[in-house]
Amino acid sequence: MRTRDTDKEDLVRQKAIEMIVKEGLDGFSMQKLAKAASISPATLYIYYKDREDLLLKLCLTVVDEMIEVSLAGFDPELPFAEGMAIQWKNRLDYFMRYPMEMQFMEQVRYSPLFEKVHEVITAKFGKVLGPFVHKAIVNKELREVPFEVYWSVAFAPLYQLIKFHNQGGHKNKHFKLTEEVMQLALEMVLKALKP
């Protein structure tokens, strides 16, 4: 019987995440991924079990990853505003330490395996995030409001200023993303979602 090899693992991964952000999901094959990583494809059949198995492994490993940053040294009981300062600088460490990811998740996005992989997105943050927010409701620090409102508020400003700091901004192509700006846009947010 053939024994894993964690570093080919790592390496097959590293070389997936960066054809799919390179080609696309329908630019992704077995055969493509083991050229690019130089194994056989059977090698790549030790460790999953077909192209689909691969994907989403692939994305819970990503999603494993993004989840731990984002919580590090976060705790539910925290006062609101604490605790939304740590999740905006975490999830801004995760996405500016790992760039390929973050475009590897938007490529997903859009497919039908975004369906299991949002389950467990949902499932482990909303675990810790669920009775922060519940608390932040009741101890009246956040203005309750549908999941959907809360969390456009809350969070799509970060993600579209991280945009702006990769991509170029609408005015400012050479827009960055510094901890003055980011304090002021979460203190924006702050404000927009007390009650």
Contents of the next structure:
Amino acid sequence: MRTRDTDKEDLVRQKAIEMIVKEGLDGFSMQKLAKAASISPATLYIYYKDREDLLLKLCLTVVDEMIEVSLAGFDPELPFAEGMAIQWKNRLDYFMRYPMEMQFMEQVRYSPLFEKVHEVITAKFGKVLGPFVHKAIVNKELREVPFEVYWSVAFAPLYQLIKFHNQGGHKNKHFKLTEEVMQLALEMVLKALKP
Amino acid sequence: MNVHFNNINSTQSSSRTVGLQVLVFKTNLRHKKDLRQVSPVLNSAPGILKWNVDQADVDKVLRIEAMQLTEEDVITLVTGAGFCCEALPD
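Alternate state requested, the form predicted in complex with its partner chain (shown: the form predicted alone):
Full assembly next; the chain just shown is listed first.
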């Protein structure tokens, strides 16, 4: 019987992410991926139904890992400021450890594929972070605002700092996102989110 | 869903016919109308549990999840419907 080889599956995923980051989603094909991973297209089709199935499963694997890292050591019962600090640290940790996956998700974000992926992200994060946020509002630690406003203030600053870290800042080409810089930004964010 | 439990063919010509298996083929099923033509054939074939064609691929890969079916069986079915079909080598 043909068994699934998990090492080979990991290699396939890694190669697929590299290819998509380098050449974009449009240029990505099962044939090219098979060649890059040194396996036959036939073997690839044993694992995946078609190109779309592969892309979706790839995204979901990346998202699962991202969520797992993001929620490590996190407890929705934590005070708001403490929970946010863990969130920021974990998310930063993820993006430093997996820069390829981060760029891959950026590619996916603007494709039709993202709708399904987004549902999964929202459901999984929502299960843990929903209660955390509601508790913070009840405890008057967090101002009640539309979700998009909350998210933009709570997390977008971190992602912009990561971008500056990777690409250089506006004025300082050698900008580095250090622990101190992160703490400074987080402090301002927490202040802004207070009722 | 193309699920069929009826009439499992019992001819076992090789060890590859035992249990659930995935068979993949290179075809020329390029257009929607090609799929419309080949659908009734594959849907009614005993032993085929699921099938799909990756039309995003240059080889228009036909993928079949089957019980007790040989590659030759599938090639006969698809070529019989007027299309090219050959096994993708491992």
